[in-house]
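There is one chain below, alone, in C-alpha cells, taken in the form predicted on its own.
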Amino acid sequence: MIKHAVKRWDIFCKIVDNYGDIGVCWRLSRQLANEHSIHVRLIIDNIHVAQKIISNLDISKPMQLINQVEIVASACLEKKQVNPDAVDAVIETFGCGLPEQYLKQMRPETVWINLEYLSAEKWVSGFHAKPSKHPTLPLTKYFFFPGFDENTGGLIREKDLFKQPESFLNSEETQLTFWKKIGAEATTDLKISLFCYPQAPVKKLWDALAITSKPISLYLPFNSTIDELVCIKKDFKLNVGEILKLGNLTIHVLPFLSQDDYDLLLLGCDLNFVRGEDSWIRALWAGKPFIWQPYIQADDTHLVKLSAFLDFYLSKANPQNKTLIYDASLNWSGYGHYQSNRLNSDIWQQLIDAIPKLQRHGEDVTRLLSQQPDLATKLVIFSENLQRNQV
C-alpha cells in the first residue's frame, strides 16, 4: 500500500450505454478505497443502471456508502449537496465532463485527471499525462491513458487478483458450487463464454460451432443487448435458463452476472468472447484464449484499435497462432473483406484445436503485464507527484 497525501477523491461516471463505464469506475473506486485508503466519492448520473453492477445499491438513497466507496447520485450536485472544496483529486472518466458549477468551485491545486479509454495504439504513450489548461478558470486537466506499455497508465489490477484463479481452478468443489450458483450444470464439454455487441456475426459462429468435432457448451450471460442478437431458431427465446442444442453445440442462457461471478466464468471457460473494456481486461487477466470485439465506431476506427491490440498481444506468438487469432478477430469484428463468408467452421475448428497452445501464450502475456504497476497505483503516484510539485 502506498502512503500518500491525497485523501479525498471524486470520480465522475456518465453511463453512456451498456455497463462498461460503470464497470470500470466501480472496480477502480473500490481499489482506490480499499487498497490505498482514499475516501472515494463516486458520482453517477444514472443510479438505476448502476444498480446492475453495484447489486446492493439502494436507488431510493441519493447518497450511501458501499464497500468503503461513497456512492452519490449526480442530482445531489444540483442541490448543492456535493462540492469540491475539500477534494484533493477529481477523476473525470472517459471525457464525461464536469458540471460547470462544480468546476467553478474547484481549487487550483486540485488534481484534475481525465481518465481515457484503454487503447494499445502507439500514439497513446506520447499523449499520456499531458496537461491542458482550462480556457477561463485557473485549472489544469491531465489526460491519463491506461495502456499496455510501461509509459502509459497501466491496467486495472487488484493486488490479490491472482489468488482467485489459483483457489478456483484448484478446487473441484468450488467450481461445482459456482456452476450451480449461475444455473448451469458442470460439464466436461469445451466451454465458451459469449459477451458481444449485436453487430457480431453470432448466427454464423453458432452454425460453425454446431459442426465442430468436440462437444461445446456456450454460456451467454444476460445483458442489455442480448435481445438484439441474431438467433438461429425463431422459437428460441433468450430467457434466463433456456438451453438450445444445435449439433455439437449447447447454448446456455445465464442470468445477469455480478462482476465477481463474471470473472469466475472467464476462468471456468476455455475460450472467451469479450467486448468493450472491462470484460476485455478481465479476460486478459484470466489467462485464457479470447476474442475481443471493440466498441463499434464510425469509419472503422474500432478496427484500428483492434489491430493495435493484436499487434501487441501476438508480438511473441508463433506465426500459425498469430494468423489464426488475427483471422478470427477480424472476422468477428467485420473487417473489410473479412465481412464475407470467411467466418466458417474451418477457422473456429482450428481455433478450438489450438486452445492449449493459445492458453500458454495468454498466460505468458498475463505474466508479463502483471509485472507492471497497475492503474490505481499509477494514478496515486501521479497525483502525489503533482501535489508535491505544487508545494
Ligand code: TRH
Given for the second form:
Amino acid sequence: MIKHAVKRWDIFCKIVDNYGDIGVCWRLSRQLANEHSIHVRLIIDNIHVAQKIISNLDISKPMQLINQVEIVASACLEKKQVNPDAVDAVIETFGCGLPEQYLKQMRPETVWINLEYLSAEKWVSGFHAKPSKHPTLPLTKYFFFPGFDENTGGLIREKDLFKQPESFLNSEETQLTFWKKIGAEATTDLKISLFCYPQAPVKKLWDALAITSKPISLYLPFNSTIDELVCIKKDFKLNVGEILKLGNLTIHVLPFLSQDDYDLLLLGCDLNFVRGEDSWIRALWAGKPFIWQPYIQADDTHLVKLSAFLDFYLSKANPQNKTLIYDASLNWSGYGHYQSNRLNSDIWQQLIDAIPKLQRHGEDVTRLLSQQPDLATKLVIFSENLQRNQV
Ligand code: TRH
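To complete the pair, please output the form predicted together with the named molecule; the form predicted on its own was given just before.
Next comes the full complex, this chain leading.
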C-alpha cells in the first residue's frame, strides 16, 4: 500500500495502437498517486508496448510498484488476483470495457467512470459527466470528457508543471546536459521537433526547410512510423543517432525518449509538430508554437476535431497568425483534400518567420488554460461527489 493513501482506484488501459492510450493513463496514474495520495492500480493489457512509455517496467513481473503506481498485467485478472472488493473508483479509459468477471464483482457504490478522448468540439460539454445505467447489473457508469472549457473535465496538468520550464530555460547548463543526454548536440540553430503520422507531408516540409534562410535542426524521436514516413529515397532507412543534412536543414534521429525527456524536448524547441492526444497537450503546456496532427479517423472526422481545436486555439489570435496556423495545420493533416485550395508552397517558410509572434500567442493561450482546474483534480472531486451522491 502506498504511504498515506486513503482511496484505492483501478485504472484500466487497453492499448489500441501507438502510445497515446498508455501515455495518458501513465501520466494520470502518476498524478493521482503523487498529488492526490490515491493508491492507483493501473491494469494494462499489453505490458510490452507499455514498456516504451514506462521505461523501468519489468515485463517479467505481473505486478510492480513504479513511481507510487501499482502496475498490473491484465493476465492477473484472469488468475483472479485482482478484484474490485476494496476499490473506491474504477476508471475505464477510452471505452476499453471492463472484464466481465470484474464487473460482476463490483459493488453498486463503487464509482465507475469512463475517461473519454479529448476534443474541443462544442458538443463535449453537453455530454460531460452524464450517467448510463448498466442493462443488467446495479451499476452506473459516468462519462468524463476532457476538454478546453470550464464545463468539461479539463486537461491533464501536473501541479508543478510550470516550475520545470523556468529551471530548464533559465539554465544553459541544464539545457546542455539535456541535449547530451538525448544524444543530440547543443546548437544555435532554430529547433523543431517532429512526431507525426505517416500521412503527413513530411517530404514537402523538409524540402521547404532545406531552403530557408536560417539553419534549422529537426529532432525526430524514433518511433514505429519512421520507415513509412521517410520516403526521401528508395529503400532509405533512418536509424537512431543518424544525422541527415538537406541544405540548411539538419535532421537528428533521436531514440524514443522517456515521457519526461520528450516534454523537455518540446520545451527546448522553437516549433513542435505533435499528434494524437498526449503530445498535443504537452505541446500546449510547453507554450511554444505547434502544429497538431489528429489521429486519423474514417470520414475525415479528424478534420472536424482539428477545426474545432483551431477555432478554440485561434479565437483571440490576430488575423495573420490565424490564417497561417489554420493553413499550415490543414495542409499537415488534410494532405490530398485541401491541397488545391489551401496549399501555399511558402507556408512553412512563413511559419518559421512568424515563430516569435506565434510564441506570444501560444503563451497567452497556455496562461489562460492553466487557470482552469486540471483533469485529475476534477476527476477526484467528481468521484467524491458521486460517493456522497451529490452529482
Ligand atoms: O501515439 P499517439 O499517436 O497516440 C494515439 C492517440 O492517443 C489517439 O487519440 C489514440 O486513439 C491512439 O493513440 C490509440 O500520440 P500521443 O497521444 O501523442 O501519444 C504519444 C505518447 O508517447 C505521449 O505520451 C508522448 C510519448 N512519447 C514519448 O514518451 N517519447 C517520445 O519520444 C515520443 C515521440 C512520444
